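Just the one chain here, laid out as structure tokens, in the form predicted on its own.
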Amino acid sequence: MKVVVFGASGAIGRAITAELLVRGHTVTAATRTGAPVEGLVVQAVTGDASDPASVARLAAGQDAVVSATGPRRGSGEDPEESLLGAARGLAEGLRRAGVRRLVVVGGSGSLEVAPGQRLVDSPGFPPAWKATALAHARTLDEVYRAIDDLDWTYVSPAGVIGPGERTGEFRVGGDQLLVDDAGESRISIPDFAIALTDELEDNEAFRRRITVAY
């Protein structure tokens, strides 16, 4: 497949491209620079999610859009306002440029530890996060789940998700927190970079959410 990849010189979205490239996959990084990607051999192309117009420019003639943007932590941005404008230009560049497909890094505060209840409405949920995850999960509520026109998969991480070991394994789900026999509720970033490729090549979770932990 041909693939754009936003963010892709963020810790999560290096890793996406990064497993593309291994999987054979042509793939484009978009940034907000332009700079290349640490570390990888990608073609490299300035990117803004939240303009239609290039959000266009770089899908078209593209089979897939993966977006793995969002605020920069410690730059100041508003989280909505980065991820809502994120959402909102992504899939108006994505119909201008005619193509379906798209996959989303997404939050895990709206997952559902119980019915009702959001993770991000815990007690204990880390205050620093806490407007984030809010973010995120207004961003998959008014914007990813009112589209119908376009072929989007939101993947949420787990609780926690951090560098670690590429092992392969992992569980995937829906709406609600995975956890372990500990209770926790943990992927590394290379795992969890095998789960959104795994999805974008089976294309098996159309307009909903999936989530992935151990």
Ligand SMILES: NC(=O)c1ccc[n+]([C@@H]2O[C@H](COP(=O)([O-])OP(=O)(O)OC[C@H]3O[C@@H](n4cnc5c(N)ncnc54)[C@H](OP(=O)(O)O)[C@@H]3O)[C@@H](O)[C@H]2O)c1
Second form
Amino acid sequence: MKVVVFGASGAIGRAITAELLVRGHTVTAATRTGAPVEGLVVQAVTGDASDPASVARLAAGQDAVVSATGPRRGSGEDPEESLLGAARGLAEGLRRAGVRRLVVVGGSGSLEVAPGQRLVDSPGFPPAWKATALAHARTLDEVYRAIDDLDWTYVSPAGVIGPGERTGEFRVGGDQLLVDDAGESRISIPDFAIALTDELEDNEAFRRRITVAY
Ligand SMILES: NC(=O)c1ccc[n+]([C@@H]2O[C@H](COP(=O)([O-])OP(=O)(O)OC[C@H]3O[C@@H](n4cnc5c(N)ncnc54)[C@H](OP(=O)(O)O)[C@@H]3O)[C@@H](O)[C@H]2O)c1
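Starting from the form predicted on its own shown above, please give the structure in the form predicted together with the named molecule.
In what comes next, the whole complex appears, and the chain from above leads the way.
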């Protein structure tokens, strides 16, 4: 498959790019700076997910687009501007390029911990992550869920995602937060990348959210 990955130099985007390359896909790694992706031999290009013209230019002739963009930690970027802007830019850019398949790295804050109750609204939710979690939730509800002319999948990590082992063993769920026997919701970045790439290849979750956790 020919795939453009927006946000390929980020912590999660890099792992997805690596997973795609290992499986033999042809990857174009796009970021606003066009920076090389550390440790990977991949074509790095300049591209802005929030700019439909930029997205259309890079998506033309591709089989699918993956996005792992977000406000860079400590950059002062506004989470809503970053995430809503990227979602709108990606949707319009894919339409212009005639590409239907879009797989997006989302947030976990909008996952339900009980019927109608979101993780982000739980009392113990870390204040530092709240603005980004709420921006992700708005983006899913207002932009992605309103798209009916593209084959999008929104992939939420577990409550906690970070560096760790590539085990290949995890569960895939829907709109509910998945927790392990100890009550924790977690996934390693390499395992998240496997699950997202599986979805890209298998096309099982069109126009809905999935989540990945142990
Ligand atoms: N539990 C959770 O819910 C959870 C946890 C972790 C991460 N996440 C989400 O997962 C996503 C990825 O996180 P991360 O930690 O991997 O991020 P990161 O390390 O900060 O990387 C973000 C990447 O996106 C690129 N980027 C940002 N805006 C862009 C744009 N408009 N067009 C193209 N590239 C753009 C950045 O490169 P340039 O600056 O060079 O463009 C960078 O490559 C984020 O949306 C984040 O909020 C969710």
